[in-house]
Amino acid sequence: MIWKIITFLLLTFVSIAGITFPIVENPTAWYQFPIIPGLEEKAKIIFFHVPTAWITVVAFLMSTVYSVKYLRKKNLEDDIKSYAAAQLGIIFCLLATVTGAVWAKFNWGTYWNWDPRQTSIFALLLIYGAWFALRSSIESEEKRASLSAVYSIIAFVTVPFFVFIMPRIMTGLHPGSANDTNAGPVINFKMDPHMRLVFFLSLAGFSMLYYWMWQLGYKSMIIKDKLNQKYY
């Protein structure tokens, strides 16, 4: 229970800090952030956009881990845990896409530019969207779990490429692209100490929130399955 309270407090603080703490030219207080050239106030998106992208990778990784466990032990609860993780992966992937699009609107003038990072996250949405379509088309629990597990493992192979490699080897508008000669303190994690503290607290808070949601998700699905077996 304590860690849930900590999660709530962390996310509350990050939300307040990320929205209200001012960015000034010469910070003189702990609640002020320095100006980052080219980003200014838009730099605050890092407190929300990056953690959602981070959780996307974590969720898809957990889905793959439990897919491997299912193929080894054939325990349907592992399939449910994999499914619950993938559901959250899609949700956080959508959140990362939306927050990135909002940032793009203010920084590049339009919500969507088919930048390599935007293209790669769209590809992940298609890949995992197809995974959910596959699951919904199979009635047999064992067959659905087995095929889903194999697909999940293959799908995750693309995640490191689309998230970490492709955006960095291709030229694009996003900071950190191949043609970016000045990645800046955000990409290099050489931020102001106060900004870095809020950023890592955000990562911790979102990670704890994800774990909380994942536990609720798979446990509720397990209970639902047991009730269905009991009454039907």
Contents of the next structure:
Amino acid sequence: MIWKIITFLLLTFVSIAGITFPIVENPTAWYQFPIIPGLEEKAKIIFFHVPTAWITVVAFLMSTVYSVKYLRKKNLEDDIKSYAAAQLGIIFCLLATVTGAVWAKFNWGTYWNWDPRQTSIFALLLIYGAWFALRSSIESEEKRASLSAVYSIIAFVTVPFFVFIMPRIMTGLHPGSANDTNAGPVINFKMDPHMRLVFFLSLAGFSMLYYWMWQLGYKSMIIKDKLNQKYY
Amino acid sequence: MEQFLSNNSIYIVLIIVLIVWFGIFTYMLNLDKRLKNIEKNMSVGDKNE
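Now that we've seen the form predicted alone, could you pull up the form predicted together with the partner chain?
Following is the full complex, with the preceding chain placed first.
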């Protein structure tokens, strides 16, 4: 219960900080963020958009971990956990795509222009979209579980490449591309420490929220399965 | 107050976001409680069989 309250407080703080903390030229207090040329006020998207992309990766990773578990132990609950994780993964992936597109309209001029980052997330959506199509096309529970487990493992191989590598080695408009000299990828800690604090709190808050949603998701699916076995 | 909010409309955004977040959080807490109850009832039912 305590961690749920912490999630609540974290995300409440992140909303307040991410939306209202001012962006000024020379930040002096901890609640002020510096101007990043080319991004200005729009830099605040980092507190909400990047965590959704982060959750996508975490969710797909968890889906793969439970797929491996399923293949080793053949326990259908692991398949359900993997499915619940992937469901959230694709929801957050869509959220990252949509929030990114809205931001792009005001920073780049169009909603969609096949920037390397946009292309790679689109490919990711297709890869995992196919996973759900595969699942819904097989009726036998065991067969569906093992086939989708194998597919999930293969699909995850592409995730680090599409999310962390490809958009960074190619030139593009998205912050953190190869030709970006301003913001830089978050991963190399060039980020302003005040911004980084709120950003990491946001990552933590979103991760905990995801974990909670995942629990609710797989628990309800397991209950549904048990009821099905009982009455049918 | 009204004048302040119309000059700094970002706070209106903040209020809306917070209301939405409080709503989602309360909904999730309720859902959590309901699921726990169902789980408890089901395990009691299993033992009685």
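Numbering follows the first chain given and starts at 1. Computed from a prediction, not measured in an experiment: that's the story for all the values here. We call the rigid core the largest set of C-alpha positions that still match within 1.5 Å between the two forms.
- After superposing the rigid core, the C-alpha of W30 moves by 2 Å or more between these two forms.
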